[in-house]
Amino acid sequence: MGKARSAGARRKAPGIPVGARGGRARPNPNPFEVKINRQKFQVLGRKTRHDVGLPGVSRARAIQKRTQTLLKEYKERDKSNVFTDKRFGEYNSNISPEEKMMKRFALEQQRQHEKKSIYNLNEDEELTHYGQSLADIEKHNDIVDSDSDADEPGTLSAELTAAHFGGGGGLLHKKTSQQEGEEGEKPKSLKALIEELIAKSKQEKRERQAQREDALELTEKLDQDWKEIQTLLAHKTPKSENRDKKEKPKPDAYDMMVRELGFEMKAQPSNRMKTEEELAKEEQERLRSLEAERLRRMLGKDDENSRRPSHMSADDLSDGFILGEDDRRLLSYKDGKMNVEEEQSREASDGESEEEEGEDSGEEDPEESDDPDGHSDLESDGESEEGSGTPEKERRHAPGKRLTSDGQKAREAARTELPYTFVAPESFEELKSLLSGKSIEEQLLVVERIQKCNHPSLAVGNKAKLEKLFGFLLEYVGDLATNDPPDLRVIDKLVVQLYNLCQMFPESASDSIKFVLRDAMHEMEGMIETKGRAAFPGLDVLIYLKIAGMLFPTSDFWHPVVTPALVCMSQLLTKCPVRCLQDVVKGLFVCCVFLDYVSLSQRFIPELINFLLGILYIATPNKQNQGYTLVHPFRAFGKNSELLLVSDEEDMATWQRKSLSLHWASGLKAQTKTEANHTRLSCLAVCLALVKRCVLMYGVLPSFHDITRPLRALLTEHLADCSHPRELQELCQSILTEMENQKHHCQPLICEKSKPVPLKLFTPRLVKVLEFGRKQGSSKEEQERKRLIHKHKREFKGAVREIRKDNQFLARMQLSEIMERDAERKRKVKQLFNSLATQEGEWKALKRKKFKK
């Protein structure tokens, strides 16, 4: 077939000339640039397209097209030329053409008349001076008449000006020519002309004077007439009458406030606020000075300094001298003898008054001496002087004895006083020795002074010392909790110091708390492994759990200290069985701490609800299963299933509601039967109060009613037993009312209502076969979808191919630009080297020529 085609082509070529069919004559393509797309086999009825291609021609066309479009955009990539049409109203269809033309004409005129420059004064603008135009002033029309006595400006006649300043020649010639033309008489002489000009000027002067006098008379007359008319127009009352008639209005609230603001004291500049380091340094210096003074008083050195007279310079005028008490005696005589008895009685009365003052000063509150800022070192001398009840006579006779007794008292007071500076303890024993045997205020004062003397900003190692102090204080709190009875007041006061240290060093504080909790958990797990059950921990662990909630935020989703504490409390409520009243008190305390932890986050704690349910169960007299089940650590039947049950009506009648004390958690002493029943009722009251808190907290949960269904059943049983005190019954009734008032947030699951399933129909499925082959069985929409997918795929490939070619074209253009720049640079460098070589050759030739000479 190839030969037949070539033969046909040879036969057709010489017959028909190129362009005979009316087409444009094309140049014969280069046979080496023609690409023939051969087919594997012929298909009948298919028209072949693109069987012969010209890749070179198409490539040239593509390059030309990219040169005209893409290259032009590439060269203008950093240029922005925008044509903006600023003609007025060109694109506003609401304005008529006449209005557009009028407005454009007005804008053009305005633009022409605008001042081109603010410094260009040569424009059509009239400048004035005192209301007169400068152009008129420059004409000098107003010439002062030198002959006039008045200061008003006047004018000279043209004849006089010409006669005086023009030489008189022109004027005289003019006059003579006029006289000759009019009268034909003999012209006047120069002297006659000058006399005539003088007379004329005097006459004009008299006329101006007369006009000026007439104007003055008319002005005065007009003023008089105006005064007469003015009195008729408006009748004004005298000022005195106006004062009587006008009353000053009362100032309103706004005026009073404005006046008050005007009299208020303005803000005065104050000193800048000191930093924490500066405050710590000042506090340390103050404590050191007080401690040094205390040591001086304790050693007796302060008395020696007080005996020495104070130095006074020769220039001192004693401005600060104050005369206090005059001890001089008045000399008096009675019946010729000196009056001595009155003086003795006066001295005795003075001694008694001093003794009373000393007793009053000794009966003062001892707390004032413990105040760190009370300057007790300064008050001790005054107290010793006031407290001395010896009369002045004995003081005069034995001054040395009085001084020694005062010094001993001061030294004893200094020894009993707390030191002002403390070294940070290095062990728990040191801290315990510092705090043991002291009152609550003194212990707090010692801890506070340790922190102030060892502030982290004062020395390098103070931070580690205070971090250790937190652990020691925590251990000291546990030691106080294990005492019998526990010193809870000291623990309550020390929590403030623990909080301050925790704010300064949160990481070390969290490590200490976690260590304590980890130790308690390990102990409980070991007890479970050995004995099979665990007991509630001591009061120290419970207080540690309470302190952890006070020192760290409990509302976080996860916290490195609070989360382990929550896990620890949940383990206590689930693994520790209730065997005695002490366990009940500890469990209720853990429940209180649990509620404090979740009060903000309102996190649901199932262990808490289970424990409260068990407490209510062991306090219920009638054990009837009403749809609830007990879980560990409670049992439905057994030794402790009725631990909180009270059957004595007299004990119920004498019971009074009060809060449970933590002293009971440390160990209950031997109690009578009545005291034990009162304790059971108190535990039940606390349990009901906790249940009420849970109801109020968890009322928003969707499953609230399902959670509280067992509690509702047990509370109903409590109400059925009318032997309980009235307060407990009212509390149960209020809890049930709160449960009923909560809304139902969830609905029970119901099967969906669906239509009945229809019977199966055995109707044959008819599928229209549109085309055989690979598209068999597809509908028209499916064929259209496949066609669009195929077209999209083909266009996508073509677009990717064009983008790739555009990138290659731009890369070639950039490479050509780089090559051109490099060639230009090489050419310039070569030119520079040539010029330098020429200069070097000329310089060497000149040098050789000099050597030859």
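Positions refer to the first chain, counted from 1. No experiment lies behind these values; they were computed from the predicted model shown. Rigid core here is just the name for the largest C-alpha set that superposes within 1.5 Å across the two forms. What changes on going to the form predicted together with the partner chain:
With the core superposed, residue 292 shows a C-alpha displacement of at least 2 Å between the two forms. Residue 557: CA moves less than 2 Å between the two forms after rigid-core fitting.
Relative to the superposed rigid core, residue 653 undergoes a CA displacement smaller than 2 Å between the two forms.
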Contents of the next structure:
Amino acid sequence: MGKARSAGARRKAPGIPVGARGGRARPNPNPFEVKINRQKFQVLGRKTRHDVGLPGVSRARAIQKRTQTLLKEYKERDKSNVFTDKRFGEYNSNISPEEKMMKRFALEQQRQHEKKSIYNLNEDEELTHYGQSLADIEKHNDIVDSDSDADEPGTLSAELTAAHFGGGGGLLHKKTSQQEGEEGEKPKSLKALIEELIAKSKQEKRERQAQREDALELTEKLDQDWKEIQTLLAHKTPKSENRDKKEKPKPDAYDMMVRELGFEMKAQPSNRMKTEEELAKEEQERLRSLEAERLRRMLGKDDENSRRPSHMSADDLSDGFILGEDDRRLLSYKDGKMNVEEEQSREASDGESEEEEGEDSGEEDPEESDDPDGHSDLESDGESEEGSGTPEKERRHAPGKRLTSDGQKAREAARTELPYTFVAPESFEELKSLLSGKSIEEQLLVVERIQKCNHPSLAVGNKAKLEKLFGFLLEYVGDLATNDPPDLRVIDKLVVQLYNLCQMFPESASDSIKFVLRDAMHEMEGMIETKGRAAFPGLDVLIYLKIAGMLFPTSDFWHPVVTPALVCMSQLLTKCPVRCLQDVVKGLFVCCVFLDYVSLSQRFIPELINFLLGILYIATPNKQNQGYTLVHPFRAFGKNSELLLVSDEEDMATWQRKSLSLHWASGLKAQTKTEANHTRLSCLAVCLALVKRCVLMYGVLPSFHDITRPLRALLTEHLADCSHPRELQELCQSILTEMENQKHHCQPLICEKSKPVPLKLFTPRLVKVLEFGRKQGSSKEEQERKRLIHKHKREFKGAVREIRKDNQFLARMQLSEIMERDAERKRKVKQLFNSLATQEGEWKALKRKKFKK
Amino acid sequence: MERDPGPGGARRALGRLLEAVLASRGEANAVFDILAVLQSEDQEEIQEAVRACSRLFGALLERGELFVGQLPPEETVMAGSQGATRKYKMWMRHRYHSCCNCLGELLAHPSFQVKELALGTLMKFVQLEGAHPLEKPKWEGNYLFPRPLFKMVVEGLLSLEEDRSLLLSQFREYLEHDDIRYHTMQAASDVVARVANGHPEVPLIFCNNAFTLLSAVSLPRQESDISSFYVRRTELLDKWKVTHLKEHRRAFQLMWLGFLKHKLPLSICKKVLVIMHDSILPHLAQPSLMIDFLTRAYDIGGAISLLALNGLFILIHKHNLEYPDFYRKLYGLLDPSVFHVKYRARFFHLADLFLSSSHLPAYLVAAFAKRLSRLALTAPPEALLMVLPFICNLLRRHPACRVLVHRPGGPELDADPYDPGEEDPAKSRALESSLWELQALQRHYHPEVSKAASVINQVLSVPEVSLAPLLELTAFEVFERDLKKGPESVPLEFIPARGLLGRRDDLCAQHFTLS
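Switch from the form predicted on its own, shown above, to the form predicted together with the partner chain and output its structure.
What follows is the entire complex, opening with the chain shown before.
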């Protein structure tokens, strides 16, 4: 049945009367115009969009559109000049006529204004209203008012006025023109018209008066009601005023209690305070989970959902810090008496800050004012211009706690000098200028304050600023390290700041570290390419490596920062020949850092063994017999092959084991020969300690003895050479026994059993269909691509169809033009023939007449 | 000769003299003045004089105003009773000779401009003299080339005292011409032989110069390529030796063999070996003659042996050379420094080639694998990334060696049966051992190395890993690769920092102080 109907509809479709070309959808269309696309099967969940269509209507719409655009173009195809209507908004139907008029008027005014002399200071522009001077209107103001108030028939409505005087408003123009049009249609006498208008306006007036009376009545009623309610609400309103003036009446204790209780009810129930044990337990739990995470990364097991644990420093810097909170505290520092008042004033200022925040300040106020040392408020108020950032509470947050203990006074002095807010530096030079010339504490304070003032929670751009700050600080650290002598103490403190910043912005911090590492490596690579070997880099690179190990977990199987740092250290140990004592210290430091990196993961470092072997070698006199081979940076013979050899008996006797100074790494020169010799022995001691550590660490490796064979050979040589101090000899001996103690275990290697390859099965593969109508079994990108291709194809087809239809339309138009022309011609020819025939007929008739005569 | 001060004056004066000599034979004695300026102190003046000489004798050579034929000594010329013209020509020829000698001496002048100019002038004379020979052709179509003059030039280039590499690079452009190249080769062999016979130890500077010159000589590949001649000839006769590539090759071979048979410094040896396979061996008439040098180099040990390997390989591979104990020597070459030398990539490329044969005995391959893995214990990461796949490839190629990584039911041993000190791979007992070293390297700090070493835990996959991209790997590349790897999240350290050396059980803190 449906089929028949649709067929019928299709048949009917072309023959739709022209009347249907309305372009607007009718509420109930002619059933003969509707085409229904029959669905072959009902599929649940499928959306059908094109089940009903109105071909006639849409065709009519298309044709109309073409006549409006294409046909117009076609007709104007040979015309070069165009008539443009530049009146403002003439063809814009979105603007209402009034608006249009306003705009036009404004434009006109503007144009006029522009043309006028700009030096004309006296404004002689006359303000008008509806085309009448405002000045004039003002004069008649009273009259008009009295008119409207009084009930006289003389009141003139706008229309009336317009009709009489022709006001300037756009609306009026239109209306009058309409009226004129009407008048043109059916002429009315002017008198009748005016009468009609008067009647109308009178009625309007009456209505208005009635309305006004009603409103008045209502207002009165409302006022009365309000008075009744007002008594109930009286105590609520004056709150804010009272606060400002500080002269509110003291409420009695009972009221206070009542209100307090009332507010307590609203308070959210919170968790009970945790006991110490619970806190410790929690912390332990947290550390355990972090450790588990670390182990997982160390083993390199890839976890898909590698959620990053939200690391919090123990001191938890990043918790809701509010700058304003601390404003008042520093007030109490002035005039030397701050130490005494510190505690109290902190309370006071706490209270006050609460008041400032003022969620429930109304309740707290009385207590506040009851506070015995209320004057401190005043004091603090007076002093608050001093600054807006403050250290004391911040320091409680800050991890650098031990600072508080030392140099209290010096700090105080410094604090009075330092400004409290700092703009985050935009360049390294800025930071440097901020920090240079200040003491350690001051520098720390400055960095701390920069962080506080630019905490990401305070403003939008602060995150980027602090991210940059990390890079600058790092650069600054490098700068300090290259100084002579290096400011290691400052670096020591700054590391804490770096750590905190790193916790906040891991990505940017890792990028900064990578950048400095790349820089160092690049420099080394350049040197290797030109000279074939590189020199040990400055202390800064070593410090960077050390810092990288403190900021990031070094035990990960793969880590974006730590792995490159490891490669970098390996390069240092393999590519840089040891040419002086300084190089030895640097190399040993790198070894220490390297071993620190792998202290948890216990990984194997061949370069390190080689390097230690080399160091041990240069501490012995050159010999021919060898159970070992030296590799690259060391050579068996040559200039530096006995660099660490100490031959002075006395120096050996006086040597005391002590830690090496990092200043050695940055160009410190030994003053005396004895000092140099002592340093040599210290280096040797460090080297032996490291060897021992390696031995302990790598004892479990399967080929431990093959790894340590050269070391053992050298150590026995050392031992044989009895000139060393006793301590060193003991160390050697202990290492050797340690080595002996490691058991051999040579279990033959066996491959893991691989899973047997499963047989091919012929069961069909089942794919879940998640969405109908979409191609399955391809990736998201592929699907997207297909969708785009499909869309393009469809659009292309549509465009082609449109073009074809355009052409058809044009052809039809041309044909009709030709036909019209032909018809015209035919008509004219016919006419001519007609006239000729009549002429001929007349002439013949005349002739016949003549003949008849 | 009156002289104006300054180079301008000298030029004008020389110009006048030149005009005079060229204009009339009567003024010929002015030549002495010009030649005198050649020995001046001022380098500007010398340059002017060289230019003047160049123009003067160039013109004379072209005009044919120099005596052609066997030149009698000057005294006999003056005393003799020949015609005046003949006398003049002979006399002028003598002047020409003394001019050339002067120019030859100028090749040792401290100023490079002078050297360059002198060389240019001499080469111009060579060209002109070749075109207008100063000796009579003995028969029709006799090939004449100013050999004595040219030999003087080459001798000047191969100085004993001074490194002439700059001048030699200038000379290089003349070597593009086939005749110059041919005669250079001949002259060079002569000079080298003479110098080597004169000195018990060949001086290093001379070796350097000679090597620079010799390595600049590159023969064309085909006979038909010999067509560009410096001395312009109207026609090329087939009977001339210089037109045959075979003769060129012979000269080439003579030159190199003559050079290499002497005891050369190690640096030169290295350089020669580096270019051996590429630009020497293919051009020799009998490449197998190079065996002496190569075996000698192979026996030196170290990097030189590694380099000699390449040449030896070509001889063995293409020229059927039988080399006894080749693999044993190759095995001997493997020592820890192999991973640290510059020619690592080349060595492992060749080693891969040598060990690619599937007909090698299992004990040999096992010994190599074991040795390499033992050495890997001291290798830097970039070398490990290359050598671990190398070892795995060996095991893949030779299934008999898989017992090294898979020995089910084997007895537990007290010590590694492999003997690292044994020179003969057959006796090293490598097949009884296992690759525990790789197991140790699974704990390497670098993740990639660790992964590469962990391959042996599974049954080795069949296709070999391509070594080509790994051979040239440098540490810097490894570093860059690590840096660029994925923008994954950055895990952070959870133990808060307390200062540079503030952490507990920090090694640095134990051994270093800040002050």
